[in-house]
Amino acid sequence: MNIIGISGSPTKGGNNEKMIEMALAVAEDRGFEVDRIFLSERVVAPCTACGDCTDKKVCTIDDDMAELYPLLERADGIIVATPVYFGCMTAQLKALFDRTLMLRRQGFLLSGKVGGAIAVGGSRNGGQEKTVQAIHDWMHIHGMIVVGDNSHFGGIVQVPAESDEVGMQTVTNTISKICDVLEMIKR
């Protein structure tokens, strides 16, 4: 089984990429294959709503998204991390989410995948829960199975992430729940 981690941060090597690496290490320790999408290393333009993907499985925008579609389709589980920018996800992550419309139009190709979310904010109450909810909304629209950290919404982290023991535990609990659910449904 495969779990893909998506960091929606434009910052290379930042808190979000560290959270994804930590989460994927947990998944690997449990025997899962993992892939990564770090938006700090990718160019994903916003959707233009041209509608061309309604009839064919191809996006007219020529960027890195063409390489990401197969990774998303192949995944059994998806964990998404983003910093909180003005109370929500980054523009880079929103662009990726909008561009997955093609996967929905081509038969709900993300449906049934297990998903979880991580949000990293500048303070304990820095908009993380609202941001996690926005990620969950994207997952629900695709028909994904959405999980939290086994007691709340998901990974809720305060910067600097490595010093936030409570936040780090919510990340570990979220990826563990994704793994648990995948093991239950893929038996």
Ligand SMILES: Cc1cc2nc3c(=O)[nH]c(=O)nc-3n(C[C@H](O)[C@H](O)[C@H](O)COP(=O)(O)O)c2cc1C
Contents of the next structure:
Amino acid sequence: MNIIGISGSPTKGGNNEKMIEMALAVAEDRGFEVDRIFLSERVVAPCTACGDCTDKKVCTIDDDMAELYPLLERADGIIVATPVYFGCMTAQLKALFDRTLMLRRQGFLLSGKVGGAIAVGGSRNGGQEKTVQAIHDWMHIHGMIVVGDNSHFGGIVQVPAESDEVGMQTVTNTISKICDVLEMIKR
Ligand SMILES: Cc1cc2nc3c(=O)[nH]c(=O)nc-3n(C[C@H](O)[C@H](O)[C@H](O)COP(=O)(O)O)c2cc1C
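Moving on from the form predicted on its own, kindly provide the form predicted in complex with the named molecule as a structure.
Every chain and every other molecule in the complex is listed next, the one we just looked at coming first.
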């Protein structure tokens, strides 16, 4: 089974990429194959609402999203991390989310995948919970199976992430829950 980690941060090697790497290491230890999408190294433009994906499984915008659609489609689980920007996800992640409209219109191709969320903020109470909820909203709109950290809502982290012991535990618990549910439903 395959789990993909998505970082919505523009910062190469930043806190969000570290949290995704940490989560994917847990999944690999449990025998899952992993993939990663780091938006610091991808160009994904916003949806222009052209409507072309209503009838065809194609997005007319010519950018890296063409390579990302197959990665998303083949995943069994998706863990998404984002920096909190003004109380919500980054524009980079929102652009990717909006571009997945094609997958929804072409037969709910993300439905049934297991998803979890991580939000990393500069402040302790900088909007992490709201941001996790916004990621969950995207997952629900795709018909995904949404999990938290087996206690609350998901990964809630303050920078520097590697010093936030409690936050890192919520990340580990979230990926563990994704793995648990995948093992339950795919066995
Ligand atoms: C434009 C901008 C807006 C931000 N807004 C918030 C915010 O609302 N709440 C918060 O806790 N941190 C905020 N931050 C801090 C980032 O969340 C933090 O630096 C980020 O999670 C670091 O992750 P990275 O190293 O992966 O980029 C903001 C940072 C930027 C650049």
